[in-house]
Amino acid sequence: MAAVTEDQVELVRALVAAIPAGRVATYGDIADAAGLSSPRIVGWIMRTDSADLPWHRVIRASGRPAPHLSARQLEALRAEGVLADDGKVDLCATRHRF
């Protein structure tokens, strides 16, 4: 992986911090907007640093919570209105837009 600047990280930050309640966005997405070359560094930047962001609101490509965190994410977006079928969340209907 390429070198992680602060910058980059504080820009991650504040795009997980801008996803309102209710809606979400993918690594990929969020890499996107941040100018990142893979959404990788976007997901070693929120298991790294984001305790204090939403980090619940931030999922896979597939619509899929991470297996080892999929039920306490499932439960976090259910309380803001985020329903999953199957484990999976619909990105149509729910994805944020930067």
Second form
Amino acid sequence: MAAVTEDQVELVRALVAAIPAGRVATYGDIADAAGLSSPRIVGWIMRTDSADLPWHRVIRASGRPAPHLSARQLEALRAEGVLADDGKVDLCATRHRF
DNA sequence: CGCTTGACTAGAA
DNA sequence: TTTCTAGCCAAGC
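Now show me the form predicted in complex with the DNA; what you just gave was the form predicted on its own.
First the chain shown before, then all remaining chains and molecules of the complex.
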């Protein structure tokens, strides 16, 4: 069963929506929590269906948002109390644990 | 039906 | 430190 079921997608969306303000999660964390095989699936879901999701709370494993979204995400995160140093978020302090 | 693109990651150079 | 590679899955053309 390699394909991602809709339940997995819904789970991913639920997990992202469940991230409290002031916390962030990595694509890999969400993928693992949702049972996905690849973190790209999470990125795919965000790109395809990010309308009602706080995607700005989802960052890469490096502690840094995607290049094209870094400015916007950093600004949104900063508004929620997530301080980023030189464009890098402190995962040790802000990473949400499911 | 096949190739390219992309909100990714970890490891290597 | 940055850049590249391989693996990964789905959508678009």
